[in-house]
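Below you'll find only one chain, the form predicted alone, shown as structure tokens.
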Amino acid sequence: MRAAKDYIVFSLDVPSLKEAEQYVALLSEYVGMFKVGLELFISSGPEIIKIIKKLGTAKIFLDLKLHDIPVTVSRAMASIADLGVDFATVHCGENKEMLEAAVAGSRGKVSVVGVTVLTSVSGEDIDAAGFCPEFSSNISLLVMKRAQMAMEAGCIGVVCSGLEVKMIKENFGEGFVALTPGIRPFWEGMNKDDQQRITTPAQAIENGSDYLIIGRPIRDAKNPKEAAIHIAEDIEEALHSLSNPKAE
């Protein structure tokens, strides 16, 4: 059985290797995975992967959101697979061939996850991008369409908001992994900042999220370690409620 902390993916959204190393050293025992995004990977390269492995046993999620022609995506994913990370992302984008290329390039050495619709994107953004009204008025429909494409391409799961997780699980099964960004604890005041589609840790767990991608609520806390512990407690409570439902 997974510990509550294993659901937490801490986003290392910091500009320098030195700062990232400080967070890894501080939080390795309190989160289950570290997410390395574009900003940090561009500045530090594979060195941050080595540091995470050196300082603990947390898993590694390389979130580069590959999006290019299939042959380029396949070659990029092959290079990622050689780094020894656990998860890597590719945008669902416009066609299934790109997703299939990512899966082929992984050679089974890294779990490929499809990015559906960013949690910073609103219905107005979808409309402005030229999508048909059925998607701009109901982003969940677009998320589901892209999740279907990701599953058919061989991805192990998707990145989606906590608002869509329940539908993902109902339509694609419990084994189809859901990683959820846009997590805002109530005690943080549910400050959305640039996020549009958000949920609390408990809501995401109750909806079926397998991993909660959390950055600012931990990173910007006065005591990041205590914030991670507090979130793990919220997760533990939600897991307990799910395994021990109240009798009707």
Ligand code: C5P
Contents of the next structure:
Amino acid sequence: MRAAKDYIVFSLDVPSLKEAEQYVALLSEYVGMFKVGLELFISSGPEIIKIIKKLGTAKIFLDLKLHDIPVTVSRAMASIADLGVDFATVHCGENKEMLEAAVAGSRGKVSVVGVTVLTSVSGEDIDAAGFCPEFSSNISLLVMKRAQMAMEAGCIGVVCSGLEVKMIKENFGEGFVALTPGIRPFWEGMNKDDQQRITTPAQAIENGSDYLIIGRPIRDAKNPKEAAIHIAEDIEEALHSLSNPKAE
Ligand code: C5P
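Please supply the coordinates for the form predicted together with ligand C5P, as a counterpart to the form predicted alone shown previously.
To see the whole picture, the full complex is given below, headed by that same chain.
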């Protein structure tokens, strides 16, 4: 059975290898996975992957959000697969061929996850980007359309907001993995930063999320370790209520 901490994916959104290493050393025992994004990977390269492996057993999520012509995406994913990470992302915003290319490039060595619609994007943004009102008035429809493409292309799941997880699971099955950013713990005062479609850790778990991607609420906390522990407690409580609905 998974422990509550295994649901936490800490986003290593820091500019240097040195800072990243400090967070990995501090949090390895308190989170289930580290997410390496563009900022850190551009500055540190694959070295950070080695460090995470050396300092613990947490999984690794390489979030480079590939978005290019299929052959380029496939070759990039093949390089990612050789790094020995667990999950890697590709954008769903183009066509199915791009997603299929990512899956082909992974050669079964890394789980490919589709990014549906960024959680920082609002309906107005979708409208301004030229999408028809059907999607700008209901972002969930766009998320579902892109998730469908991801599933058909062979992705193991998608990144989506905690608000969309229920629908994803209902339509694509429990086994289709949902990773949810835009997590804002209630005790954090729900500071949204640039996120638009947010949920608390408990809401995301109740909706069926498999992994909670959390950056600033842990990184910028006075005590990041305590913040991770506190979030794991919230997750534990939500998991407990899910398995004991009558206790509510
Ligand atoms: O600091 P915060 O908790 O908002 O960080 C969220 C993380 O999740 C960031 O690293 C961001 O790149 C990532 N992410 C996101 N929305 C997506 C996909 C990934 O916020 N749709």
